[in-house]
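Just the one chain here, the form predicted alone, laid out as C-alpha cells.
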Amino acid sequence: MEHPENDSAYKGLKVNSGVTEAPTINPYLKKRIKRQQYTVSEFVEGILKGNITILSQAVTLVESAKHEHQQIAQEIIERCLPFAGKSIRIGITGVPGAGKSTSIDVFGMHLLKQGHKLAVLAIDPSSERSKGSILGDKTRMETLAKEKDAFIRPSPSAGSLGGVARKTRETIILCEAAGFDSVFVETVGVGQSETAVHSMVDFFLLIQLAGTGDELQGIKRGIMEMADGIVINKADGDNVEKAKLAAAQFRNALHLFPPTDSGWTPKVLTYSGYYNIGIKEIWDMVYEYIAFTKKNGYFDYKRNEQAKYWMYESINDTLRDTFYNNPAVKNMLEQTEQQVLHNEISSFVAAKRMMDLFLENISK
C-alpha cells in the first residue's frame, strides 16, 4: 500500500516503502536431513557389518516404551542371537564419585590397544521430579568417545531400573552380534543397580575408594558377596598407604564371607584410573577369573542361570504389562483407589477386586 504522506500535496515529504519482513518460519527446517527408515532385515544386515549408526538406532527401539517399536526390536534381537555371546561382558560398580567413568576410560583405552572393540553401556541415574537424566558418560571418557572401536550408550533408568535392566540386556546382544568382543555395563551405584548388572555379565567389579572416613563404609555384605574382585581406586600421591590399608581391610573382610559358587577368590587390587597405574593387573585378574570359571563350567552354568533368570523376568514384566493396560482395569483402577483412600476397603481386598475384574475380562 502506497503512503499517503507521498501525494503531491505533501511538498518535500517522503516516506520509504521499508524493509520486507522476514519470515517467522526458520525457511532451511525444510531441509533437514530424516532419518532413514529401515526394514528388519537392513537393520539385522547393519549391524552385523558393525554399522554404528544403525546399532544406534536400533538401541533405540529396545529402549523405546512403543508397541509397534518393540516389535520390530524383538524381531531385530532374534535374528541377531545366533551371533552373540561371544564376548566378556563385566560390570562394574561402585559409589557415586568412586571414579567409575574415569576408570572405564582407562580400562576401555587398554582393551583397544590390544586389538579388542568395546561396548559401554551406561545407566544412568534419572531424577525422581522431573524425570530427565543428564546422559553425560560420554563426556567422563573423553578419550574412549574419540575410538572408533568403542561404542558408549548411557541409558536412563528413569524411575524403573528393572524395565532399563532388560533393555540393557538386549542391547548387550545387538552389540556382541556387531562385532563387540568386550562389554562394560556401568551401574548408577545405588539400590538394586548392582542387583540386575550382576546378573547380565561374567565379571562384576566393585570399585572402592580409600582416605574417605571410615573404610569399613564400603563392607556391605550383599554388594561385598556379587563381586568378583575388588579394586580401590586413586592409589596415587599421599594415598598410596591409605590405599593399601583399605585393600588390608577388604582382604580381611572376604574371609568372613561363605566360599563363592564359583569357587574363585575375589582379589583386592589398587591402581590410579587418573595415572594409568594398575591397570594390567586388574586384566590379568579379570583374565585369570574367566580362564578359571571356564575351567570348572561355572562361566557357562552362570551364562544358562541369567538366561533363564531373563526369561522369568520377561514373563513377569509382561504380566505387569497386560495387567495395567487391560481396558476393564483401567476402568476401575481409579475408582478402587479412592475407596482405599478413604478406607473403604483395605488395600488386600482392592488388589483381590482387581485381580478377580482382570481374570474374569481375559478369560472371556
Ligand code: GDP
Second form
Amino acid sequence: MEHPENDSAYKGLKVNSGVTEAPTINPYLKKRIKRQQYTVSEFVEGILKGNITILSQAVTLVESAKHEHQQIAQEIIERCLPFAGKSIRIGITGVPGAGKSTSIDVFGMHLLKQGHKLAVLAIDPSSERSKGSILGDKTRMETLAKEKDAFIRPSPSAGSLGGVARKTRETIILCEAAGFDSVFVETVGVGQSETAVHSMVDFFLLIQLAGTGDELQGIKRGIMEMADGIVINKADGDNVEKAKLAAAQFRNALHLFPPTDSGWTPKVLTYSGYYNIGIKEIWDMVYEYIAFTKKNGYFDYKRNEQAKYWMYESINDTLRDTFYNNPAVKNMLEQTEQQVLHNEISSFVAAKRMMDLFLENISK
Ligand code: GDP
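Rather than the form predicted alone that you just supplied, could I have the structure of the form predicted in complex with the named molecule?
Zooming out: every chain and molecule, the one shown earlier first.
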C-alpha cells in the first residue's frame, strides 16, 4: 500500500495524491523576458545615457538573489564605478508619520526646480516581513513620481539588513552613473537601519515632530549623534510655537554632545512639508555642510571610510553566506545546536566544531 494512512485502521485519515503546481511564470512571458535581456555593455551604455528603463532593470539585477544575476550586476557596477560618486547623498530618517514622504516630495521638487536630478532610494528591513515596502513607494511621493528627472525605487526586500543595505549602496552607484546628482536614502527612524544609511550618505537628516514637550525621550542618543541636521516638521498652524520649543530643546541637547568628527555643528530648523514653509533653509543648510566638509577634507575622508566599511561588510556577508550554505555545515548545525541546548557541549566548543567542519569542507 502506498500510504499506510489509507488503511481502514486509520479512520478519517486519507492521503490524496498531489497535483502538479501551475508554473508561477507564464511560459509565454518567460520567452519575452528572455528576449529583452541586455548584455553588460548594453546595460552600461543605457545607464550612462540616462535610460531609466535600463537603469531599473539593472537595479532589479542588483536586488536579485540569483547567482547569475549577481554576476551580471557586479560587472555592470564595476563598469559604472568610474562614472559614479559625483552626487550629494542624503539620508533621511524619521518615525512613521513624521512626514517623510510629504517632505521628500517637497524637497525633491525644490531640487528639480534648481535643475537637479534626484534618485530616491530606501532601506526598510521590515519590508520582507510585510511583503512590500512602506518606504520609497511611488504612491507616497505623488508629485515627484510624475517627474522625469526623479527616479523612485522602493527598498530591496530580500535578506538581512546588511544585504538590503548593500544593494541600496550598489544602486546608488548605478543612479549616479545614470546622471542623478542628488540621492536620497530614506529609512524609518526606529532601529538599526539608520546606521546602515549613515554609512552611505554625506548628510544625515533627522525629521522630528514637536509633541508633548518630551521630544528627547524615545529618540535614541545614537540617532541624534549621527544627525547633521535635525528638522522639526509640521511647524504650521497652532503647532508653530510647539515646534520652536522642540527645536530649542534639541539645540540644548546637542550642546551636551561631544564635538562631531566633521567639525560641523548640527543645526536644528523648523519647517512645514505640507505647506512648503522653510524648505529653502533646509537646503541652504545641506549645501553649507557640503561646502564646509569639502573645504576641511572631511567629505572625502568620510567617503573613503565608507568605501572601506563596505569592503569589510561585503567580506563579512560573503563569509557568513559561504559558511551557512556549506552542505556539511547545514547538515550538522541543528544537531550541534541541540547539543548546546541540552548542555552536552558549551557554545564555544560547538562553534569551534562547526568552524573546523567548515574549514575541512570549504572547497567541497
Ligand atoms: P511618513 O510616514 O513619515 O512618510 O509621513 P507622511 O509624509 O505620510 O505624513 C504623515 C501625516 O502627516 C500625513 O497625514 C501628512 O499629511 C501629515 N503631514 C506631513 N507633513 C506635514 C506638515 O508639514 N504639516 C502638517 N500639518 N501635516 C503634515
